[in-house]
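Have a look below at one chain only, the form predicted alone, in structure tokens format.
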Amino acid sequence: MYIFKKVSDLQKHLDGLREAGKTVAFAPTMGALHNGHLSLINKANEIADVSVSSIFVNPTQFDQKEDLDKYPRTVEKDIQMLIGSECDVLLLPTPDEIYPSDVEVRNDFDFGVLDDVLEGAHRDGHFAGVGQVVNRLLEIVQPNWIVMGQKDYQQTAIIRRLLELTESKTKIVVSPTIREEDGLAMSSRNVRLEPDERKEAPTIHASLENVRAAYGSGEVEQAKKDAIAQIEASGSMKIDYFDIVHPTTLKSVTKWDEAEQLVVCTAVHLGKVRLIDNILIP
């Protein structure tokens, strides 16, 4: 695996590969890698000649400095995991490489309602930061595909809109959520859970699955209420939101047949850790 810390060196390397007719798939990360991230590398290797990843903890998408400071950083371990997954190229930049003083980095994207609901309603400025860094990374890497995980469903919707706004030639590929055996969605934040909290955490996915079981029968609102009650019954979790939404607009639905497919989304505080998850139904 080639590791580049300088944007110019990475671009020179990728230009040579493209001149040789190679296609490129890109899976950006913030490190603290787990099998969910590695599934993105596997998908990149499946669809393209060259797989590229990045490890960059982007400060502009954290609405709380404490969350930024506590975000796990395990670069040496991450590198070994990427090598094991046969990643071809890694960009490991400093903030000055991503946000150089002599380059104007756009952060004025209008994501409309996509930025007002769910995560956007609870994390002020988060998606502005996501759009800013992903657009910059895409300018640097210029991949044929960007590979992202379904666990961050709203983020995939934001990036799809970003690609439209910038008229990018890059296509987005969304890879399924990877879960632990007990259903908990894999996340870099899981390592911060206390043992008792880790035992409680699978309730989040179980509540989503109970909405799936209720799909098509009864009222949508009742299914939501039952799922919220299931999470709150633990006594240790605080819900930011739990909603059943349209897959494109992310607006709440009131009937099961408002779209061919719906998304059940939630964000839950468990101790000092905030976890998100979603499923597609049917």
Ligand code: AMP
The other form holds:
Amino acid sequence: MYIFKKVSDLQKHLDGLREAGKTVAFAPTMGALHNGHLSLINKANEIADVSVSSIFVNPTQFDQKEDLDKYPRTVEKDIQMLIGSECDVLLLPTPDEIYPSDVEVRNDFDFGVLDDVLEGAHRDGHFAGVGQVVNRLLEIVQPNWIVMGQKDYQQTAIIRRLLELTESKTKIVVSPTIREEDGLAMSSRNVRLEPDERKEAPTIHASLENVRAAYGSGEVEQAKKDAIAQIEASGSMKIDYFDIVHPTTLKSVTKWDEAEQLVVCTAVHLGKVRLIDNILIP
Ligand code: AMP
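Next up, the form predicted together with this ligand. The previous block was the form predicted alone.
The next block holds the full complex; its first chain is the one shown before.
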């Protein structure tokens, strides 16, 4: 695996590969890698000649300083995992490489209502930061495909919109959520859960699955209420939001047949850790 710390070195390398007719798939990450991230590398290897990843904990997308400070950093282990997954190229930049003083990095994308709901409503400026860093990374890497996880469903909707707004040639590929055996969605933040919190955490996924079980019968609102009650019954979890939404507008639905597929999504505080998850139903 080639590791580049300098954007210009990475670009030279990728230009050479492109001139040789190679296609590129890119999976950006913030590191502290787990099998969810590696599934994106596998997907990148499947669809393109060259897989590129990046590890950059982007300060502009954190609305809480503590979350940024406590974000796990395990670069040496990450590198070994990427090599094990046959990742071809890794960009490991410093903040100055991503946000150099002489380059104007846009953060003014208008994501419209996509940024007003769910995560957008609870994390001020989060998607402006995500749009900023992903747009910059796309300008640097210029991949044929960007591979992203369904785990961050709203983020995939935001990036789809970013690609439209910038008239990008890059296509987005969304890869399924990888879970622990007990259903908990893999997340870099899971390592910060205390043992008793870790035991509670699978309730999040179980509550989503109970909405799937209720799909098509009774009221949407009732299924939502039941799921919220299930999470709250744990006593230790505080819900930021729990919603059943349209897959493209992300607006709350009131009927099961408002779209062919619906997204059930939630964000929950468990101790000091905030976890998000979603499933597509039916
Ligand atoms: P992050 O490092 O959390 O910014 O995530 C980098 C990429 O990995 C994003 O596209 C995430 O959606 C994806 N990702 C994170 N967790 C998972 C998971 N459990 N399954 C699949 N993809 C994931």
